[in-house]
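Take a look at this single chain in structure tokens; it is the form predicted on its own.
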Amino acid sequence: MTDYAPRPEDRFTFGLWTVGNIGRDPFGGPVRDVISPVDIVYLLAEVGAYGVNYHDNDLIPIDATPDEERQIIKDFKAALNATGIKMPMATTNLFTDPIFKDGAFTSNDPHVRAYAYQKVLRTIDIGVDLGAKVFVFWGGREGTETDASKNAADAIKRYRDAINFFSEYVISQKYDLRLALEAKPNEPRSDLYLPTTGAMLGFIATLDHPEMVGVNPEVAHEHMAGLNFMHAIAQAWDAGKLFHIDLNDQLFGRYDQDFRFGAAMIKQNFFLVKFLEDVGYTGSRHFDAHAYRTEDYNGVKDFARGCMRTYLILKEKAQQFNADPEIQALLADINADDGTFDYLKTFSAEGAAKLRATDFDRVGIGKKGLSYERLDQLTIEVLLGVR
């Protein structure tokens, strides 16, 4: 690859809340001025992104009048049309406003739950009108600080009722829209329900329409819990549930850092990119991250370009890994299989009897070296650019 310029087929997207992040954190105020959704669309077009995603209130203030809403949508559509930027995903902010201080779908207050339903329906309608094919649910306040406050089983039932309701609504409207659930272990609440991608996959199996609901895993959210993100992605892919993905970077066990993709954990991100490319994932590669608080908007552009460039560099490294003769020879040896045990792929009484009668060289097999040290070193050398 002579350069690492993004192309539309890469499907790189950013949220209005990512490049529009003004650098506020719990200990300091904003360092960048607010820019409009229209300006964000033009910024993303300048850096070569494919698309932009949004929370409802990133685009339309929560207290906007109907006339203001119509004008905002009109201006946003005009910017999308003028730049060619797509809007593949939409989601609802159910965590910022004080009404959601104890959750949205899992709130103990039925008025809060009903308002959350209303807010989601409006966002689904607007999102579909703007081109969204995936609708993400992140339950940022769906949790507790004290388990004395909620019955966890009731909370999960309320969550299920909500997703079932929205599934039926999408079906009733004949929308071409899939729903994706996003897990996070904690923050902003002490404990969030359905905290991991695996938990979400288990939950989806209990829904009325599991076929239309998948997951939107995020690097930072799995890394916060010290988990292997690529393994979560593999499980979601195997289940046919990887509807969307949030890419960023995150050190294990920290607060939600949302670093530029590839900024912290190179090897983990390499195996993630390699997996996505090897299996042929065709969905959006959405960067749910934000620039360092040190940056102005030129730095934000550097951040956005860096996310995409790093992905493409790691994609090239994955291709190099897959074509490296020594690496592939090692992998062939590690995975050698002469077919002796193919009969175990499907159970039969004869196969079970044959297995019982087999004499294994347990000691000899246990002594065999697997060359993983060599394989890992070669991986590092690919990443360091010395192969």
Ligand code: GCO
Given for the second form:
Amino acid sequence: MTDYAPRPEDRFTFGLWTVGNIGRDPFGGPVRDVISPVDIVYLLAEVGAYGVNYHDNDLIPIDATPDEERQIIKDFKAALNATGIKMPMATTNLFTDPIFKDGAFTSNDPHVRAYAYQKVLRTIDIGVDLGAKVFVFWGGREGTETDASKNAADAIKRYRDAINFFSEYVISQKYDLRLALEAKPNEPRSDLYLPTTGAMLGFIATLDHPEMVGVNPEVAHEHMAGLNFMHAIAQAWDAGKLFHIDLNDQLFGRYDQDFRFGAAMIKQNFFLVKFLEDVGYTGSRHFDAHAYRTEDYNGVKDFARGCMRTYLILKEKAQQFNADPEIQALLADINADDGTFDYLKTFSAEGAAKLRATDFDRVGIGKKGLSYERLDQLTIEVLLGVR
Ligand code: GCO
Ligand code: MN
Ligand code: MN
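Following the display of the form predicted on its own, present the structure of the form predicted together with the ligand.
First the chain shown before, then all remaining chains and molecules of the complex.
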């Protein structure tokens, strides 16, 4: 048992836009005052976070003059130095300004696409200067309301051209920077292109520099699509593509909720944390979520502390699961393997012939109970704290 205090090695990060969220929604205006990026850095230091991430315009207003931009970056760097807060990930806002109302890289208008490229190049330069090692692309407006408006295959091609362009830019500048693509099925557009992490993984394989591009999956986004997030994470991990992760929470079938991590689906998030910890994921554990609209800034701190604390509690539960003799005995039984079929691990003609000649007790094997009810109940009891 620990005190669940966050430590730097936990790599807990928050976006400027997360704890800085002022609680605006489609039905109501802000409920919290805007606080400056510098104040957000101090707030994150106070709650024990490791780092902060940002969109270009969270830090530098879209219409800032070069002098204003220099001063903002200077002040931000001073806050990072004073607090020890790191800045591991940067991203570009390609969705708020009206110019992006029909997308950025997938817009039909070449001026919009070129402006988006320019915005990304500038953000990469500043992000690298601030310490970013991962650069996220979330295609917030890369989609449609009506498919009469765009050719979906052209949209994917334009997306590919853009990521290839930025990959070459990073290589040409000799930056130590990897790119991470974030999928979302919908919101704010009716339908977004490349809607799931699986779709992104397929897309990455078609790029000119797939080795420098991975994914930034988000709990809420896969849940919005009714999918098992941990399975998406497992596929990304298996492909060597889990460069970053956006943790939050979200019920199936709802609007984009962005709840505190672990606020809604405890069991799913337990298996997620268990997966990340079991495989030894060492990247940022980034919380892309925000406090309820009912909260003031004390509530925002409760929110931020809660994200990290729940992660650490679930991590402890995962350790408990892994150390539980009854659970482990069940798992050993379920996974029993005497090596009889090791010859099938690679194909050989002899192996195929041997397999053809093998008699299986199909009925007997099909009758065997697997004890998953017992296993799941034990899991629930670990989670409920009665074991
Ligand atoms: C959302 C997304 C964003 C992105 C962010 C960083 O649903 O709005 O999750 O928060 O993660 O733009 O790329
Ligand atoms: Mn999101
Ligand atoms: Mn996100």
